[in-house]
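Only one chain is included here, represented as structure tokens and corresponding to the form predicted alone.
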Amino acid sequence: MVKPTKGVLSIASIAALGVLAACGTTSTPTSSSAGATGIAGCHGTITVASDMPLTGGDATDGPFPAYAAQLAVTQANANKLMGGCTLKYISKDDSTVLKNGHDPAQGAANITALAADPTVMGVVGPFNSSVALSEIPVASRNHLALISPANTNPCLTAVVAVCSDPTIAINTASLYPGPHTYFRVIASDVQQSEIDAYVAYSVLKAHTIYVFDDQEAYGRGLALLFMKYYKADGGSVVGSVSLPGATTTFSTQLSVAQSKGAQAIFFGGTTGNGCGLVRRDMGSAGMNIPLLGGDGCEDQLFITNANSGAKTSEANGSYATSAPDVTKLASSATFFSQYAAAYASLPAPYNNGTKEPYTAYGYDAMNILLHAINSVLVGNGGQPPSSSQTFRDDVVAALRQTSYDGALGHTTFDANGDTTNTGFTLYKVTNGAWVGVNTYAVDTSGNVSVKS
């Protein structure tokens, strides 16, 4: 497949071919309720970003979410949001040549880089967790917005067990420095893992089973919280295995699994970081048995390195959580037909915004940054803040009270910035794709019910 560069997500690209209206499902104020409102005088320059990671292995992922972004601020800028003022889209790319994908220490980077331009107002992302842990202190200390798609570790925004694993060790509260400026639009891994257990045991009828772990806050996290819940739904941990993300063959571990009569294996980590390479693994070793991974796992690379051993259809029958299909939302039917017109040069699959779970994630993460910015401009009389501080200060404190309508359905976000939306839906490869199975939701009291 042809790989984006770091130059690929061009404002001008998308904005050349037209399409500039403003989704349907969205309250978008257009430019006579701009002038309405007092900002069609309104001057200087409002910047907002993504930070995904864009190339190496996780390229698979990273940029749909980001062309959401970017779509949105075209339609913003059609619609005259911010009234007068000039509006910026810096992306950024958090991956490197040296992980191969997305990487904490250039997340981190990015994040300063972003944060000493006074005209950052808000940044979308980033996509995965370990990526979060470097840029949330950053963030805070500088007040910066970040509002994630796809990040699901709990330690981000709150105190869970697992935080205090030692393999872990997270201190939540000392990821902010300063303000509590991070939000997500996903929900977290207590609720995937809830999940992911429930169908281990009672959907895929695993009752043994062995857990993998890539080692990184996200991937460990989810294994240690699928286990606890397995084990409380009645099902037998056999076996478990903390490997690098480097790691790229897994025989000698699913040697054990079989030994041991796991009727199934657990990937808690990212197809980058050896999801696919387990499942390929799996083939050559003759296990007929289930593979279920979390979000991490469901992406193209994952059906292009299962299959990349001597059974080329290894991929088949292998199950994810990931982030509630909308595809099947009647809300989201706008926004994809969009990204569709306005990514039609793109090449396959970019140019097609259901191959990746969360791309109407960053779709609307960005529409509910950008509406904040607005509120605040509107609250003050058309113009920005006079002090960039006080303007960041002011767009978190306009996200705390969001209630958007989008492509996601309604978002609203708790104390802890944490969407109150729960659910993930289970996806199966069938016929070398990825395809919707049941959506599943979680009550207060931990109990999974099939949503969709």
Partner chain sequence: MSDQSGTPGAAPGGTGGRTGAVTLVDQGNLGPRTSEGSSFFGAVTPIFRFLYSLISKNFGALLLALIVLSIFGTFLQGGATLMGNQIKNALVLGAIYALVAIGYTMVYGIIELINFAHGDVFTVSGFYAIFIANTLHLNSLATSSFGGLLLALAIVFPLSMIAAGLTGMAIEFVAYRRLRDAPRLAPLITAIGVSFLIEGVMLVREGPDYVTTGQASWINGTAFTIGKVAVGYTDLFVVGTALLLMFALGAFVQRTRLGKAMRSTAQDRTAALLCGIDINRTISATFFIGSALAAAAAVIYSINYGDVKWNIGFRLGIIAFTAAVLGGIGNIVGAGVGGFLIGLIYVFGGSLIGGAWSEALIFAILVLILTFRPVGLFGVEVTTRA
Contents of the next structure:
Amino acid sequence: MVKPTKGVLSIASIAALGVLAACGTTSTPTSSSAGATGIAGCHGTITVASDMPLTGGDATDGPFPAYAAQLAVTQANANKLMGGCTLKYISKDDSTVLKNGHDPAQGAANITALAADPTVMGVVGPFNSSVALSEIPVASRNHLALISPANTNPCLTAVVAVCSDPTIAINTASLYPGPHTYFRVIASDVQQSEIDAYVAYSVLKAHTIYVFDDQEAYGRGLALLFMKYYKADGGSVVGSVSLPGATTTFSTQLSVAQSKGAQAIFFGGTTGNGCGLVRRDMGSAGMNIPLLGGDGCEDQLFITNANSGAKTSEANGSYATSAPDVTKLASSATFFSQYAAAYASLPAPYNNGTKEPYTAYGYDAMNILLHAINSVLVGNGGQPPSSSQTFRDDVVAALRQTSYDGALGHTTFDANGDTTNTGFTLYKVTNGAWVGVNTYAVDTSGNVSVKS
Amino acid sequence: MRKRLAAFIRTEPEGGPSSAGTSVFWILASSASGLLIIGWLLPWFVGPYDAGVGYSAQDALVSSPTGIGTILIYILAVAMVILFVSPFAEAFMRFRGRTFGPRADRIRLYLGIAGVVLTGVVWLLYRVLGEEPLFGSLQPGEISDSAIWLTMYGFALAALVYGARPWVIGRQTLAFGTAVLPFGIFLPLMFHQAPDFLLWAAGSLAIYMLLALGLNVVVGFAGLLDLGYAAFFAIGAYACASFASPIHNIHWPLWILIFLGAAIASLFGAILGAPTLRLRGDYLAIVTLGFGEIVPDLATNNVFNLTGGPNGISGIDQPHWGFMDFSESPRWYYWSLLLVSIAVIVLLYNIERSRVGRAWVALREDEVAAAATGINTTTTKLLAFAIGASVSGLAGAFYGSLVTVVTPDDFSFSVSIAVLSIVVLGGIGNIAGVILGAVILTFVIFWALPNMDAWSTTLSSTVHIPALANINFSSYTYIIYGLALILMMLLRPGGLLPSRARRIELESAGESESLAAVQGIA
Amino acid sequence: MALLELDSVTKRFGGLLAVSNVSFSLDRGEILSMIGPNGAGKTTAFNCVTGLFPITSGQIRLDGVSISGLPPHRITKLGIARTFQNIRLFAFMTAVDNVMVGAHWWMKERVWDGAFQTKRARSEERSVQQRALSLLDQLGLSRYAGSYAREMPYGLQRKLEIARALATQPRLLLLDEPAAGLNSHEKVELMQLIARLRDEGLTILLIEHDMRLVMEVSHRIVVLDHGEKIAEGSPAEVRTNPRVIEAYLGTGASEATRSA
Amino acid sequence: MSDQSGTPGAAPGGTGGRTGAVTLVDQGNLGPRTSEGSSFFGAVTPIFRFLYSLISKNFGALLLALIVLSIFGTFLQGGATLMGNQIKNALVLGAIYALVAIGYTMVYGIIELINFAHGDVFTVSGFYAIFIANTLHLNSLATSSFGGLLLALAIVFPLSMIAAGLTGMAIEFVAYRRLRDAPRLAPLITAIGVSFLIEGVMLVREGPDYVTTGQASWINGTAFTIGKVAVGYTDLFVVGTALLLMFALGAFVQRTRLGKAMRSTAQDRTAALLCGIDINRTISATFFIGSALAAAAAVIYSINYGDVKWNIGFRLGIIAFTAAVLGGIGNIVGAGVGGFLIGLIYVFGGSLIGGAWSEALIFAILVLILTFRPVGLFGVEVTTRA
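Can you swap the form predicted alone for the form predicted in complex with its partner chain?
Let us now look at the entire complex, which starts with that chain.
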């Protein structure tokens, strides 16, 4: 496993890359070079940070966006994005050995520590919704910007119908004792579940469905939302079950689903919590109906797991919706090659940013933060505002005005801090690989349409 | 060799029922050394915050300034080195079979006092007279202040330990309290940089210490093994969360909730304890483990729509009483927790020495004889469960309020194990030991393990051993943790600071049979 | 009325009849000894009386009120204290604490009294401790008051167990082989102690193998064999009872005595 | 410490200065005392006792009734097909639990230690099996022909069992042997430490995700169908192998010298020692056999499911332990039966009241057994001594 704190690595090579990037690649917006002249005389230290689960069970996901964020900082330093000011980067790990992964208490402790440092102007993170619940109040109280690359729980930013469901029970207002300083560059589960429901009912033509979830905040929320929209579309949910992430066999519930005549299975949750295993057990049970999952299922591990059973091509024909495949976007090509160059010395799989869907999100989140800071400096005559609090408030205000073209495409934020860059692609496993079928968008009134 | 080692380790005169012996002396002496060295190296430790800031003495030596400060710094450095080395030197001498005389103690007392005074003078020179050259490029209110505080404390502690050695050995508990309390109270004032982070760490330390103190009642005092202790922690935390959050729209103040949390948890302690009364030690362990797994399961499944399911309960209130705004800084939590911890420690200490405490020991030693001597084994056991659980409920209430989110994941088996490890590591049945265990283990879990990578990188660049930077400690946390548990039990089953009775007991005797087994009903 | 009555008490372990239909009674102030070969069911009878074993059938009455089925601590409260054949002290408690445990059942100190060290707790602790120390003193144990029970010499551990039993303020004391493992000097002391307890009005039920001690202190003797009562009477009567001799010495011996 | 029936007067000697003759016996307390007690509890206690003994004596019957009822409930819920499918699922799961449970029960029987690391021995054996299969290229061999399959099984079973057995012996030697006479707390904590250690090593070596074994492809196809329930060859293999191993173990323990040594050591270690039995060797052998069975379970598991993950052993271990307790800990046959019963409870409970509650249900059963019938279904209530 990896230690992002040691990404100092070959500073020279990264710096060289950054200079290269400055010489006219797409990921460096023109505004920075213009600003750099104005802020060359900038005095002081500006710190940005990331907070991800880096160790334990979350080591498969968290380090990627953290590395990507660090890359963004290294490049900004090489480009002198902050002019004469020193730009520092702190990487925080919100996992503890007690939880063997992300720990809300550790996350809150990290944000408290970061907020206490007057030079910290923003944090990229957290990765997990449960950690977000403990970090958002601290960040809000300290006026500190928090940009998540991976939180999809809708109730973190805005009140939607399911927030009051007793199994979700998030009171959004109570999360913000101060200003609304939380943003995210990933679309929330509301849009995804609307699209999932549409896909299940109208594309896969399944009119009865059995729903699994993995008893975690993300999976449970997605499943609940899915069921709501699926029923609204006219489908009928023949049964649903929450199974702990440690579940190793799903045959009992699949037998129930089979006897109830489900025409499809929906899984709300992550591959690590059994998405692929459900598909595997469907093979053993001889169920030839589609499996549909959310973005938590769309990864290579799903295919490996699904094919690990008696049928070695069981994964074929599974569906999952996920954010548009970043690796396929033209805008991300430069980023992934820079990532690969900068982290070539890391052990696999961390030397390849495409191995994890959230890598590019971490990169864009950090770049958006850095550019917001830059625009504050520029707007303030090339110097940081006198008080730390004013500086932070200005950064948040600048973030609201974000209009950024990065690896993910064009990102702006709405009033709740949600990205407007939404849209989900339906993927299908064909010949042992995820292949995009169609990309769908959903409008404000919930109508799903194929996005060009 | 072995004999000498044994003679060195044997810390108290034969025969007396004293509990911790001179271990307290050694702990305090080495703490003084530790504080002095930490004071010296603090900027290096704190890493990310250091930018251009260094500790006075170190900087002074490096930048060889002029003026009166320089001389003071050199004197301080000598005093520091002597006092830092002295406990190790003394231990080595003892090991060789010789002792330092009272003169050595006196010298060290004077050194300690001189150290306190001189450090004060240095601080005044710097803060009041602004003698800049002394410190190189210091900025006010930063790490150097903390370093100076720590150094002064280290000197004062050394003065206390060596100046009042007989008193420290004779009244260990009192001496320990006297030495540690001021540190606890002034901690928030000692640190200027990143105080919140430190206080947060101290807060979670206090929470785990409370948990361990509660578990110590059950495991240490009454001898009932509980592997599902996190269940009561969860109950306390969820109780607090339910009554101080938007989930049911009830907003009661924290000071009511800590009592409520304690009461509810103790009620559950008694209820869950009841079916286990007849069970033998390891069966008891397994049943409690079962409870420990059921409670988070219920929370995840949102039983009676009370617990909010897998998301848990979020948006928990943080109190705001007058100028005490708990949400503004963890320092108010820190001081409240300090107060509560002291109260709990005093109460448990009293209980241990009262009728109930004696009854627990009797029960632990020989349940049959205890019953035949008129002790109601049922109520005595239930009382242990209830009191143990109530302390953990209290800790849970604080946890919920501090973190503002409680989720079922927060109360997993590994939490129970961590708390049990604290008790075992520190010394089963000994309150001082449990406190020490909590300090060490929370330091390891929440600070050392997460920062191991950063430290090894720093160290590798300092001592130029690149291999160090490549060791990836964070992935070995499980292994380190497991090894520590095994080695602990094999090498020192009584813990670091064992209560004397429990130590001999753990090293030799078997388990007493239960009354139920004798009566043939279990 | 008798203090303690055993009315056809039977205790069965699976197929084994440990105590079978035993009846006898004890008057106030009396010392009754129970003798019999090993495995005769004496200790089982003790365990039945003190509530450690639930009895299979029959009745045990104290002051005419049935105590069968009561838990051990309730029986202790009613005034029956005991010692154990294989000393069961609280090994890692000091001698004085061991004795103080005996006073627990009537102490008024509650958890919160202890926790907050109220006046009641302190004064009660003090008086109980004083009482315990004086008990130790009178049994010649004061030197060991602060030592762990397991660090005391064997003979003194037996005495400490008696002190603990006395601290429960018994009306009836059950001594299970108190002389076992004692040297002759200690036995004499024990005999004097028993005599003194009798003089102070305590009723004693004694299991003992040392016949000299039994014959000297007992008012009456009950003989058990294979769980059954085979004889009861004054020491002199029991000594000459042929069934007793048979039980102790085997069939041949009884023939021999008869013919002698 | 609440009830204070029959409190005598004040503390003898009053507070402080005592006067008069020094006595050993408190004269004031020689009179009759009444056992007042609380009348409510006095009245209720017998009812509780009666209920307790009623449940305790009929625990097995109650449990069976519960299982039968839930099977019937499943029949009502989804007809014979669902019921049949679930019975099949339960037997497959139960077979694995049973094999793991036997390891717990053997170790407990002989040294009265809950070997917390046993579940992790199971997991680690899964990785051994993967390693062996990959190193020797068994996957292609096994899927090539029936003979190849048999050969592959004949290689992978004994090798992983020996590897796991040695692991078990090493664990015993390092972590438990020195603590054999210590009170239970000490070895229990070491056991937890060993469990963490093994999990940590697996986490570092194998990563945090499911690792595919490839063995699930060895056996496939439907053997026969009853109604609409298709029974696969894998299902038959899993249950058949488990039963075979259990019978082999039973015969071993009954017939062989070592087996007899184990039984006598379990009954009375001192006596066994006096009879000239090498206790250390016997205990090592017990660990070897218990771990080897866990390995067999792991091979079966990976042939059935095809995935192993570093921490699957923990929960599975606790459930298997419940099975061992259910059957009466120390009782090998009991553990086998207990495993299948737990499999039934897990599956039918999950099918009827929702899978979210399956584990809570298992733990609840664990608590109930230990409360009402700690000796297990097949244990005999014995009093310890006369």
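Just so you know, these numbers come straight off a predicted model, no measurement behind them. We call the rigid core the largest set of C-alpha positions that still match within 1.5 Å between the two forms. Numbering follows the first chain given and starts at 1.
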Check your understanding: So, does G276 move by 2 Å or more at the CA between the two forms, with the core held fixed?
Key -> yes
Point to revise | Rigid-core frame, C-alpha of P324, shift of 2 angstroms or more between the two forms | key: yes
